[in-house]
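In structure tokens, the next block holds one chain alone, the form predicted on its own.
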Amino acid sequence: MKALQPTGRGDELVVLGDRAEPEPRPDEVVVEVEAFSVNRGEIFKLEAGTGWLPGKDVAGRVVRAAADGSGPREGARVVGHPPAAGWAERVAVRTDALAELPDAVSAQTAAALPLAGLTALRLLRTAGSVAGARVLLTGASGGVGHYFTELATAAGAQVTAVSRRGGRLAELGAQVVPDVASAEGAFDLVLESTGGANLPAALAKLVRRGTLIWFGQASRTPVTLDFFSFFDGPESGTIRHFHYADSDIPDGTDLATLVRLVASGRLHPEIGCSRDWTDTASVLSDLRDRRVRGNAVLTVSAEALAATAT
């Protein structure tokens, strides 16, 4: 089968090629891959060289269903979230990372939601009640950022996000600013997803007894951070760590959330970007560079493997 292959170089960090068929464990079903999502974490490992196989967002329809009896029928339209090696035109996913998808919501719909739509409803859950909740949401141009803003004024808080292409956030019902320290706090939570100098100057706009999330690094950039800094407003703030794989619930019952969520007219995925996977190198590049909002979705199609081909 066709699948994209790392290459370990910068300046095309995938190229179509040939790969074996997955082999499915008992508990697994294959998927044919119809849409896949990426996202800025896949860039950072593909960047490190590893021979990582990217693709941890899917949907597509199942092809074989799981041999001990669990999971989704053949035939079935599914969204789905591997460890890796979605980016291919088969993929074998786990029945307990897999939703079905009702009619209403399409593939290319549904690819943009495992990674960033995961990350959002999860750092929701670790935030607890957020109604009437003054939040301060960095790098929110993302997928990311898209949906928690929109979950998040749904259950009644006040989201102030910073990104420099923020019109879709104003929307979504955020007050939209270029930069940290352009957001007037202070803020009962803080949500820090790009490290460097930003992560200090979030937290300094903490009210007392407040909590910062902090969930990545996209400036790739180290904190520092002053301890006598706590005393200048965010005395006695917490500050914690999170990861949206680590949670009890299993990827698919959220995933079958966010699906209802879209379903009902209550959850809008942003793609800014949709491709055919061929162009998948220059999506990357482009994601890279931040010239992307929301999620880039890629569909595979045959015709135009086949057109590369002739």
Ligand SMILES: NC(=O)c1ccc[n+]([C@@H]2O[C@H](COP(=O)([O-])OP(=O)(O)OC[C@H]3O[C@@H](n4cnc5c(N)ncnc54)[C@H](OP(=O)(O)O)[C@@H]3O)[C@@H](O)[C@H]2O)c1
Second form
Amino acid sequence: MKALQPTGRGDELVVLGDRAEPEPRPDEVVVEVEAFSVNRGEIFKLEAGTGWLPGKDVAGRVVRAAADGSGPREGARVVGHPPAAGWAERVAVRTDALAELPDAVSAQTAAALPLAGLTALRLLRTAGSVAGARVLLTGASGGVGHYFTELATAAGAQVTAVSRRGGRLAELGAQVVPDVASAEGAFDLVLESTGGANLPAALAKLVRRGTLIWFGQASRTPVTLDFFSFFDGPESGTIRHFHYADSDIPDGTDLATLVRLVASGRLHPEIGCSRDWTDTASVLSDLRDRRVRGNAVLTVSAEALAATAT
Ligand SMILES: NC(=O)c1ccc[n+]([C@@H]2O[C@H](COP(=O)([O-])OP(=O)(O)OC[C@H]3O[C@@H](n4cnc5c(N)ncnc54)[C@H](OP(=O)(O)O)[C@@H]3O)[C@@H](O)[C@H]2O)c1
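Switching from the form predicted on its own: structure of the form predicted together with the named molecule?
Now the full complex is given, and it begins with the chain already shown.
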């Protein structure tokens, strides 16, 4: 089958090539991939040049049911979150990392859900009740920021989103500011994913005993903190590390929640870039260089493959 293979080269992180068919374990189905989305963290892994096979967010059709009888039947439309190898015509996915799709949700829409949607949902769960809370969200232009803003405002939060491309975030109910310095605090909760100078700047806007959830470092610049700066406001504050994979609730269960919210019109994936999978390497460059708003979704089409071959 065809699949996107890692190159280890920064100018073209993946190329289409041949790969052996997946060999599913008894608790895995084989999904024929119709669409997938790409994530910043996957770029970081590809740049590390370890040979890791990319692809954690897929949507498509089950072409082989699980041998142990769990999960969806052959032919079911699904969205899934495999640990790797999903940028391919087919991928094995554990049945507890899948949710079935209703007809109303397209594969392209569903492919934008897994990593960014699970992260936003679990950030909200980690934060606890946000009804009435003032929340500062940095790095808000991507998939996580759009999902979190829609979910948190629906739950009663007042969200201030840091984004240079925040038109849709404003429609979703956020107050949008271009940088952390422009955010008018104080905030009960800060969600920080950019690192560098932004984390201490955002921390300074936290209320006394407030919480900062640290979930990324998009700038790739480590953070320096001054103990004494806490006395200027966020005294006795909590800084909490967050990884979406640390969840007691299976991915499939949370994916089913996200699908239900989308199908009922309460969650709207923001797909700022939609291309054919033969363009994946250039989409990865666009994402790395901050030219994508929301999620980037690639469609797996045999036609484009054939055209590339001629
Ligand atoms: N901890 C976890 O479990 C987990 C899970 C998923 C994602 N993440 C992280 O969460 C963040 C958001 O994910 P996503 O998929 O929504 O990401 P994304 O689409 O790549 O968006 C990244 C955001 O970071 C900002 N950004 C990028 N480079 C920056 C820089 N040098 N300085 C300041 N801001 C910068 C972008 O702002 P502009 O609009 O200005 O470019 C954008 O708002 C990422 O850092 C990602 O790695 C963490």
